[in-house]
Structure formats: C-alpha cells, structure tokens
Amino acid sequence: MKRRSALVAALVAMVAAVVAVVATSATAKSSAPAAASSASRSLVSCKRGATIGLAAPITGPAASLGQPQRRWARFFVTRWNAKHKKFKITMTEGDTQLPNVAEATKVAQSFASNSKILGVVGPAGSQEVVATTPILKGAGLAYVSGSATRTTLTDGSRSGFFFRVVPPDAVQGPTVARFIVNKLKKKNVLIIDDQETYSTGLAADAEGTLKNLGATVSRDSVSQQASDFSALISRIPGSVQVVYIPWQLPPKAQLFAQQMREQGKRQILLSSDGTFDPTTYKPAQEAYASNFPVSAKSPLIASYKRSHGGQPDFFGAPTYAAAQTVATAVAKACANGSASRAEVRANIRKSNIPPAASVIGLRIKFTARGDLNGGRFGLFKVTNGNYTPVG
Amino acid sequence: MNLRLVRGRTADVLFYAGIAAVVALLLKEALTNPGHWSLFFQLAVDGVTLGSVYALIAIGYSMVYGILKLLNFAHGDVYMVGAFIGYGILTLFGGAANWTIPVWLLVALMFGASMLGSGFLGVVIERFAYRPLRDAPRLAPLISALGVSFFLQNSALLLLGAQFRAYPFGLIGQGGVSIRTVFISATRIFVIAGAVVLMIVLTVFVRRSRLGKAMRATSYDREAAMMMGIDADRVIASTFFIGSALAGAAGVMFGLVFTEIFHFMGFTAGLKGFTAAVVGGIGSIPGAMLGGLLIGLGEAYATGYVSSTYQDLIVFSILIFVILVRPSGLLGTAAVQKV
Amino acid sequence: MEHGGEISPVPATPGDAAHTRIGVDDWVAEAEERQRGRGPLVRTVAAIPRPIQIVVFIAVLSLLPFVFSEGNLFRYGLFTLIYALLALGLNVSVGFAGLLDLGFIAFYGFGAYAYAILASPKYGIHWQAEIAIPVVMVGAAFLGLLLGLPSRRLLGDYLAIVTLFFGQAFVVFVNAANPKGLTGGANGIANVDPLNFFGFKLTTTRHYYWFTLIAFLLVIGALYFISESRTGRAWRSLREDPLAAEVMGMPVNRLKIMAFMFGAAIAGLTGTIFAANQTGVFPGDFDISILITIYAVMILGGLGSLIGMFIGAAVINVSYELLSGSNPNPSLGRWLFYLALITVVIARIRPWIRVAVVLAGTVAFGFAVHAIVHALEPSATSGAVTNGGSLSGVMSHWTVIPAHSGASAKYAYVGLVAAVLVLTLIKGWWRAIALIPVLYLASFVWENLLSEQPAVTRLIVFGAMLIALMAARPQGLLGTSRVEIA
C-alpha cells in the first residue's frame, strides 16, 4: 500500500509539472507564429544548387500512381542537372502512402522543418493537399501538385501557396459531359466512380453538367481495390448508352473494358486522364478518354520512353511539369546566391513556361488562386492503344 | 461453456430461417429484375469464378490454422508471389502477346512453376519465421506473419516495380459456352474446373494418404501425434507446402481470369480468404471451399442486385449472421474447450 | 508499471524450461526464464526505485519539445504518443482480457469523425474540447458496448472476424456509404477546429505533444490502477482461462463488455487528438494498415504491459521514421544500415576473437573484391554513390558499384535474403567465416538497390525487424505473461 501511494504521489506531481510547463509555454506562444513566418522569410544560401521536396505515394496500395510520378520527377532532375552544371537540383523524396493521410502530414512536417527545402512537388491526392495545407503554409512553402484535381482546393484559402499543373475537375467533368451530349448525342449515362477523391469529384462534376444538359444519369461505385467487375457489368441495363469510368488506374479500366466485351455489353466507354495510358488501356470497343492536351509525339515524352523501357507513364507527366515549375522558380530566386521560401512562392506565382517546354501541352501560368490559366481538357478517341484527339 | 449466442434449437431455427430468407430474396430479385433469370445465372457464373479463387486461398489458411492454430497473414502475399511466378513463366516464353510454345504447355508450366515456387516459399516462411515460435505465445507468430507480409509485398515492389502486370485476356481461348443468354468464357470454365480438380485431389490426399492422415492427427493433437511417432515438423512443413501451392495456383487462376496483378493484390485477397476460412469453419478443408464459394457468390449477388458500393457490407453482414448462429462456422467442429 | 512482476512464480523443476512440457504451465516457465534471462541493462534499470524511474521518464518526455524541431517533434514525439495511446487501449481488450479485437481502429476513427462533426465548419458546430472530449469518449464507449453485446459469447478467431468486419464496415460507412453527406465520403471533413479548452487553443505541435503526453500519463495511470484492481485481476483471470473464470462465478460477459468499452473510450480520445491535430479526417487514416501498426506496437511492447506500449510505440515509430527517405540528411539511412550490421555482428557473434576476424575479414574482402573487379572490368566500379554523405568516399572504394547495376542488384538482393536465412542455420566458426561475404553482399545490395528506394527499403527492413524481434523475444520487449486465446 505504501508503494502505491508513492506512485500516486509521483504521478500526480509529474502531471502537475507537465501542466505547468504547458502553461508557461502557452504564455510564450506568441513566438510560434513568428517562427513560422521567419521560416518563410529566412534566406538559404544556394549558390551551387538547391533542394526541393517530392511528396508522392511511393509505396502502399497507390504505389502504381506514385512511382510514375517519382520517375517523371527524377527524370526532370536528371535532365536539369545535365543541363545546368552550375546549379544542381537535389530532390528529397517523401513517401505519403496514399490513402493514409497521416503519412502525408509526417512528410510535410519533415519538409517544413528542413530549412534546405525551398519548394515542394506534390502532394498527389486532394485529401493530402487539404491535410498538409496548415503545415506547408505555416512553413511558408509553395507546393505544386501534378494530380490533385478537386475543384475546391483553389477556393482562395491556399492562394499563393498551393498551385497545380492539372486543370481541376470543374473543367474536366463538364468537358466530358458536353462531349457525351453534344458530340456523341447520347442521353443515358452510367457513372461508376472508384471511391477515391479523384474519382468521386470528377463523377460529381460530370453528373451535374449531364443533368443540366438533360441526360439521364445513374450512379454506382466500386472500390479501387476491386479486381473483378463482372457482376457490376452483368447488371448494366441495355438502356444505358454510355458508361463513364473516371478512374485512376488504367489496368482496372482495361479489365473493365475486357469484361464488358466478354459479356457482350456494347455501351460506349468514357474515361478520364487517370486512365490515359496507351500501353495499358487499349479497349477494343468504342472508347474515349479525356486528358490535358498532351502530345504523345513530343520529344520529351519520346525521350522519357526511351529511358524507361517504352513506358510513357502519362499519369506522372504533370509531376515533371510541377518539378519544372518549382525548380525554375528556385533557380530564379537563387540567382543572387541565396533564396527564401517566400521568394520561391512569388516566382512560382509568376511562372511562365511555354507549352512546348512543359510536357503537358499547356502553358504553365497560374491564376491568383493557383490554377492554370486557360487549363483545358481535350477528348481522345481510343482505338487499340492509339489516342487521337477528337475535340 | 456454451459458445452460442443463441442456443440450441433457436439457433437452428434462425439458421434455416436465414437461409430461407436469402433464397427468397434472391428469388424475388431474380423474378423482378429486368434481366430475370439470365442475370441470375450470369451472376452465379461471376460468383463461382471468384469463389473458386477465394476457396483455394482459404484452404491454405484453414490447413495452417488447423495444424498450428496460427493465422498466417502472409498467405495472401504467397498468393501474390504465385501470380507473379506464373507471369514470369509467361514472359520467359515470349511474353503476354506472342507466346512461343503451345498454350496447354504454357499453362501447365505456369501452374507447375507457380505451385512449386509458392509451396517452397511457404516452407521457407514456416522454417524461418514460424518454427522458432512454435511454443511462443499465440500472438507472437501473428506479428511474424505481418512481418513476412510486409517483407514479401515490398520485396515484390522493389524487384518488380509498382506497375500492374497483365496476363493476356483469354489465354485459354477467346470463345466459351453460351447457354441461352448466359455466357461462360473458356477461361472461367477452365478456372472453375481446375479449382474443383485441385480440391478433389486434396480431399483424397488428406483422407487416404499416410501424410494426409498424419496431418489430421497432428491437427487434432500435436503432442499426442508426436508421441505416436509422427514427425510433427515434417507434417507442418508439408502442410505449408500444400497450402501455399494451392495459393500459388489461385494466383495463376486469378491472373488468367482477371488479368491484372500487382504487388498489393495479396492483401485484399488474403482478407477474403481468411473470412472464407472462418465462415466455413476454420480448420476444416471442405468448410474453406464452401466459405470461399459463399463469399464469391455473396459478392456477385450483392453487386448485381443491390450495389457494388455496399458489396462488402452486405457480404460481411451475412457472414456475421452465420457466425452468430453457427459460432464454429458452417462445417467446423464445435469448439470444445479443454478443461 | 510492469504488472505481474510481483507475483512470485511457483517453482518448477529446474532445467526443463527448454523442452516442450505437457502439463506445466507455460506462464510459470516464462516467469522463470524471465528471472534468469535479464541482461545487465535491464537489471540496472530495475534496480532504480520505481518513483525515480517514473520521474525521469516523464521529465525526459516533457522536455523533448525543447530539443526537437517542430517537424521532428511531430514525427517522432507526437506519433509515438498517439501509437502508444492506441496500443494502451487495445491492450485492455487484448492484453488484459484476452479478446482478439481486430475492429479496434473503428473506435479511433469514430473518435476522430465524432470530433470532426462536433467541431468544424461542416455543420457550423464548434464545441469546446472540454465538452467534446468526454462526449466523444462516452460515445466511443457506447459503441464498444454495441460491439461487445453480440461478441460476448464469441471466442478467439470468431470474435476476431466479427470485429474485423466492424472495422471494415466503419471504413465503408464513412467512405462509400456516407449517409446524407455526414462523413464527407472520400473527401473527409476538413478544417476541423483545434482543441479548445476554455478558450485556450492548442495551435502548435508542442501544444499537441504536451496535451497528448498528459493524456497518455493519465490513461497509463488509470490503467495501472484498474489493472491492479478487482476488475483488472478479473480480466486477467478471464484471459488466462475463461472457463475457470466463469466457474469461479465471475461475470464473464460484463467483464468482456467492460474491456471493450474501456479500450474504445481510450481510442476515442486518441482519435479526437488526431483529428484536431491533423485538422481533418479522411477514411484512409482508419484502414487496416494502422491496425497492423498498433498490433505490432502492442505485441512488440509486450501484451499486458503498460510501459511496454510506450516502448513498443517508440521502437516502431522512431525506427520507421528514421528510415524515411524524407529525412533532411539522406545519408542517415546509410549510417544506420552499417551501424546495424556491425551491431548485429557484435551482438550475435562470440567470442570476441571471431568478431574481430569477421570485421577485419570483411574489410579486407571488400578491398580485394573491389580491386579484382576493377582490374577485370573498370566500368563495374565506376558508378556514383547515391545520396552521398560522409561515408560515400570510403564506400566507393570498397563496394562494387557498377555504373548501371541493372538486374545484378536484384539478383544480389534475392541472394542476400537466401544467404541470411542459411546463416541462421550454421554455427560456430563456419558462421563467422560465411558472414564475411554475406556482409559484403549486404553492402553491395544497399549501395546498388536499397539506397535508391528508401521508401520501399524501410518497409522491407520493418518487416524483417518484426520477424527477427519476434524470434528473439516472442513475449515482446516487456512482456511478462502469456495470452492464450482458445
């Protein structure tokens, strides 16, 4: 009994002590915001080179999305360093393990407290952008995503910090919807999302426009982890004319197309930039995919394919553009030998990379809220692995 | 101690009432849905195909559990490795598009290599990860199993990359059988038939062969079996070999029907296999087969008649019902507590 | 705080601990082994009086924020505490009461989502934390009650699957089902309020760290008294033998439900902290990967031990983060790798003469191989060291680093795994000698394959670590008792 009361006393005393420490630090809390803004203004010496961060899902269930992003980013760094002998870019890679958002916040924290990092490429997922915003913004870092497309990310709350080199869902969804109704002249659409943020956002935007245009829309969803769609396909009624699958994984879309054919379903398939992958997604039926106006014949993509076993990894291409944006801004800020995160942010805001140099076929120039100026999507007809623009 | 939530006759009544309710619901859907019976049977085909793969995975889970009382969470990753070995053979003989040897030989090689390779992997895992823990607390090998799972999954990621690899669609043949409006592709027929053959061979083996009998004896009471002169280590290693080889075969079958394989595929499949094994009565081989089939069918009908969004919820609800009225699974022996 | 330490073991026949024994209680055998097997470090620590241990422990933890940067405090400190809290909650049902609960993360997710709904712009509700936290904890406990009711007669793996369903169902519910937009679907709920106690807002990582530390200390204190109380003893008897417990007239059902409720309340509290700190909740945070992590923490720390949960969380989280590729110093991983290799050699090889032979032999072997390869094919040694750093100069003259390692590194990886497995089978001088080329092979694989893929490598190392730790200490680092789930 004596031991126990000693324990109680010790525990109580320590809890009290900790509370006291917290209380004293609370009075000194005014120093915290100052520290954050000082991180943003403090100068880093960068005569010979600088460091940028890459946040992508390199492992875990979404690794097949994150690895192409990393390959494209590394491809950029290699090219940059070959060209700029006097200003080398070093890239620190953080693994965000999508869909586990907590990992993304850890990566953001390690970038934020690493004073060498001047700008961040990523994060990949829209929910990751939301979760890491307080951390990255607090540290004054700019973050340029090559795949976070949720429309509301650029609602103004991240202006000057968050940028993206892909047009948002509000551009892509309606483009597809108008294509279905106006060009294909179809009125009965089934939308199947894959239960991830990328897909649900796109599906919702497309659905809204389709309904406005007077089309009949039905919805279903299937987990991104699912590997059999035959039951889902079996139940598609004959009255449906178009099936829209805004998915992120080209192989799953390919399987969907194959299983549709297996069951003799003849609907037209539409998909999004997530499935834009000529080596994997090559349905034999009538199919279309939307994408930013990338040209498969551009020398950059040809060069990438040569060094990556013929895989174009289109999904990762915007990450090249994002890395390019960040690196260009960092190099400009470092022209005088030192740079601050605030300078890099200002430079990214003023980015102006011509369509020929950016792999995505769009000029990289941002609006005040961080979206691409004049970002648009085109539709491609998919015939046996050939993607031809049709509007 | 009575393990049942609802006891005795009430449980039986509930159980049969549940079956009747499910059958009635299915009948109602079959009659009222636009596709009528053709949709019903098409879904049955979808479900049985998926169920065959689940069943083969579940058997490995169940056999290992029966003999070691170990939940081998690395089993799903052995299945993944099996699928990749099959793909490796495919690449070795000309790749997914233009193979250089006759299809039957190719498929036989894929199955042979995959089953041998996975079986061997299973034995290695048992020898190095689980055998040192034979007399350790129950949950320790569970963590080793998670460690093995992490290790295999990420080694595959390291060595093979993150991208999906595709088996050719319709390797067995593009055609199939049409029964009125229901179409069954050749691949599906092959996979279902293959799974049935493997299960029959396994059942005969376990019932008749010396080793099979030794397995049953060991799973019943390891210490007593050892006293009878059975080499428990050898029996356990064989169990791992057979269970893992079946998982490897399941991996190749999965590749043949569903084409896309990747490093993370074992995770979901492992969960499904585990569920199937428990529902059928963990430790029971026929139970694992039945469980796998039920889950496959459940998923197909849930998707086809309700929505794929709620697929997992519906399937799990059915399973929970089964467990509550049949606490030791459908074909499991009632858990007798040793005093 | 390591409970059970004061129960004196029944002496068993000496010398039979190594055999499989029928009819001898394993717990007794383990207790015996524990007394014998303690190393000098553990003995020294155990010799310090308990109150001083506690004071030092708390003092060190509460002073961490003055040592760590904000980012490191977040990754190493805060997440260790969050994992430790979760493991403490899980420990109540699994470690104390012996109920294999695989749905535990649902309570954590419930806590996070409930707080997010009660304190965010989503519905314009902004509850103060001093009200929200108790409400969320009670809500989570109630959820534990709901799960406990149908589970009370299920045992072992059947309980496991029902609870696993519960965990899965939770994720499907918040992600795909998302009734009336309640949980925000895949988008989750953003802009969750910081914890706000009577108007004082926790805004920095330091605040969250200290608050989580207080919560951790309060929970561990409460659990200590519960585990020593009548209920705690009843739980343990339930774990050791449910049948005997029932026969002794213990209210088995009520005890099980109570265990679920306690664990759930702790998880709910942790979820609240997590949601407020992350300023948002998303379905992906509550899937099975976090459950696996917490199980690893709990079992590594030692089932039933309280302070073990903290140590397990620290080992898992810190090693995991140290291996991360996003560390400011990328060559840290290389240092850790080679230090770990040397440590393993020193720890596992005896006598010292063999250690010296192995280390010197490896160094000589490396230079020899490098020289031979260089003479045969100069391009095979011309590659650059990835993630340079202080060691890279030495390494580029010692390890063979081809300009394009290609498939050779991948074969070497497979070979390395096989070689390590074989090493565990051989003994004595043979092992020492075989170790030399294996160590060199390890270096080759690291420089040519692993260091380029830090994210993947850390998961591989993590997996290998779990296997090795379990083989070395099946009862966990501080584990004392044996859990048998029939």
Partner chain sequence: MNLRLVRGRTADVLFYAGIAAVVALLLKEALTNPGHWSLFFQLAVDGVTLGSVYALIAIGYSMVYGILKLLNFAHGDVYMVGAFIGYGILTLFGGAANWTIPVWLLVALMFGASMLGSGFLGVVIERFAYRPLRDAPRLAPLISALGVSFFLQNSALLLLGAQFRAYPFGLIGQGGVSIRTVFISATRIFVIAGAVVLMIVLTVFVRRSRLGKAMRATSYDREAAMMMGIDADRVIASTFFIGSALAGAAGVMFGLVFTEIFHFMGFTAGLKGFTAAVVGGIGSIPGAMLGGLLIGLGEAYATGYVSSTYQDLIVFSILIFVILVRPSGLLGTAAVQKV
Given for the second form:
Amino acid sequence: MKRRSALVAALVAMVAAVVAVVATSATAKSSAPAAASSASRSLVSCKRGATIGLAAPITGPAASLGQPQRRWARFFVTRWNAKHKKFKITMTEGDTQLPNVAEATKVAQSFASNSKILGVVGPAGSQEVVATTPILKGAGLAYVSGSATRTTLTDGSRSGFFFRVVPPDAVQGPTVARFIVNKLKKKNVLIIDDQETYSTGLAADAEGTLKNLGATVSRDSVSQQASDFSALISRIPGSVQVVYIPWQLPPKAQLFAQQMREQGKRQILLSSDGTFDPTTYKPAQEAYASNFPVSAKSPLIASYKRSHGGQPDFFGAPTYAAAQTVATAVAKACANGSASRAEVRANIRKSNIPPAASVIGLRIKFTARGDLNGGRFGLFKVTNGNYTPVG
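Starting from the form predicted together with the partner chain shown above, please give the structure in the form predicted on its own.
So it's only the chain below, everything else dropped.
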C-alpha cells in the first residue's frame, strides 16, 4: 500500500511538472514580445497614402515648445501633400502635456492600438521617451524625436525603434562647458537642475567637461514645479560668474531670471534647448541659450516664416526633420501598396536625407543606436527675446 501511494505521488509530481512546463511555454508564447512581433509584421493598405502620429505637448506647461513642434510638423505635411498628389500623409496628433508622462503614455497607447499608424514623430521630452518605450516598442512602432536629448536614450535598449534628429546631451553639455570657459572666459559656475531626467543628465554632462577644463563647479537643485526661486537665488555666492539652468520649461526659466534681477544678481545666465522660446524666455540680464542644429539660411525657414507671421520657431524646426524622416520611410515601405511597421523601422534606420533637403542643415543619417550622425549644438545670445547665434 505504501509503495503504491509513493508511486501515485511520484506520478502526480511528474504530471504537475509537465503541466508547469507547458504553462510556462504558453505564457512565453503569449507574452508582449510575441504580440509586438505580430503587430510589427501586420500589413496596412497604403496605396494612396498613409498615417503617422505626432506626440507633442500641445497644451500644458511646455505648450510654448510643443506648439512650434506642432506647427512645423503640420508645415511638413502640407508641403508633402502639395508635392505628392498620389501619396498623401495624414497626421494623427496626440497631446502629451509634458512633463505629465501619464498623458504621454495615453498617447502612446492610442497610437499603438491604431493599426493605421505606421510611424511616430516624437515624443518631445526625454522622460516621455522613457515612459512610452514599452508601449511603442511593444507595438513595433518606430518613433523619431525632434527634441529628446538625454544621452542614455540611445544606450542600446531602444535600437531600431527610437531615433532622434538632434544631438544628445553628451554633445550639448560639453558644448556649453567649452563656451563658458573658452568664449566667455569664466571659470566659476553654478549648475541648477530641475530634478527631471533631462535636466539632471545634461547637468552632469556639462559638469564633467567644466571640471576637465579647470572650472570650479557647484551644484544646486530645485523642483520643476517650484514657483518661487527667491530662497535659491539668495544663496548664490557672489564668486559665481555663470549660472547654468538646463531646464525644460521656458516660463520657469523666465521667472527665475526675473527673480534673479529683482535680487540684484548680475551673474551671466545660461540655459539649454528646453528654454529656447523667444516668445516666453526673455531675460533682461546677459544671457545665452544652447539649441539644436538649424540651418538659419534654409529656404524652408524663409518659407515657414512667410506663412507663420515672420516667426521662425527654431525650437520646432527639427520636428519637421523628424516628420520628414518618418514620412520618407513610410512612402518607401508603401511602394507596393501595403506596408508594415517593421518595414518602416528598417527604412528609418537606413535614412539618408541630404543636407540640402534638411532644415537642420545636416545629413539625416543615423548611427546603429539611433543618434544623428555628426550632430552638434549651437549657442545663442538672448537679448530681449532676440536669439542671435554666437557659437
């Protein structure tokens, strides 16, 4: 009896083990990567045209940056459709409301579930890219940003899915640092980050180069949600020559500049691409800002200004390049009347748009990890809302 019980127990254990293996195998087969693979390969009919998505902060705290991106993206679609009568681009817009990543994930989910969307322009913010990656990548969608600069976004985990037409902060930070030391001839710098991933990463990139160049660097930090910087400003030492704020919201940077002025602080104020907004950020003191590569002499800039009240909206210009990249890849994939998201990703990876056709003035070609080949940043002097290139 005991031997029979032992035998039964052993058989039960074996069956349980087999069931567990089968269950594990079934779970693995029904996991997200398998679903992503299916969505990635699904063909969409696109003989006469195709749909792309735009993820941008159209409203919210960063709307002054998102609106230029939206206008430049729409400008691209208008020009494309006027030229390509037999293959029209339709753009579905999603409002990410940066820095609210919850809204960005909602937009990503809506794009992922819309089988017509073959590629995405955006998201704008680095933290949005991080938050939406599992969704967009899981749906097999390629996404090309015109403003996300955090260096680690192209660390390899998004290769083949995420691309950007602007250089990373590994380029921006050192560019700013060299400008401070070599051009401004200053060597005592205070860096204040706004505690967001974009800001802290850029601050670290600048700090490292500044120290290598022999500068004295101090650090401080403030919440992106803060609305009163008086206490922070009051503790800025008189020995500090340059205050660097790699922030993301132009209204916050403008408020900081005003409160610096009110306290009689005369340090040079230097900010990043996230504050590059002539309509909002207009510091009264000596100030500079870095920004993406844009070909100021491009006929595209002149044409855009003519149709937008004379405003160049430089911050949004790279989003035109992002839309151009996605649409060009989609059109190639649709040459036979249908396309998959996987085909679009492959075409984006092989992008090679010449400088003459690019608003950024550089060839749009990507490294294996999705960075723009040969990207660089420029510096602008900010005087009462006028942004003049200085380096």
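C-alpha atoms forming the largest set that superposes within 1.5 Å between two forms make up the rigid core. Positions refer to the first chain, counted from 1. Just so we're clear, the structure is a prediction, and the values are computed from it rather than from any experiment.
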Handout entry: Pivot point of the rigid parts between these two forms (hinge, one of Asp169, Ala329, Ile191, Pro57)
Key = Asp169
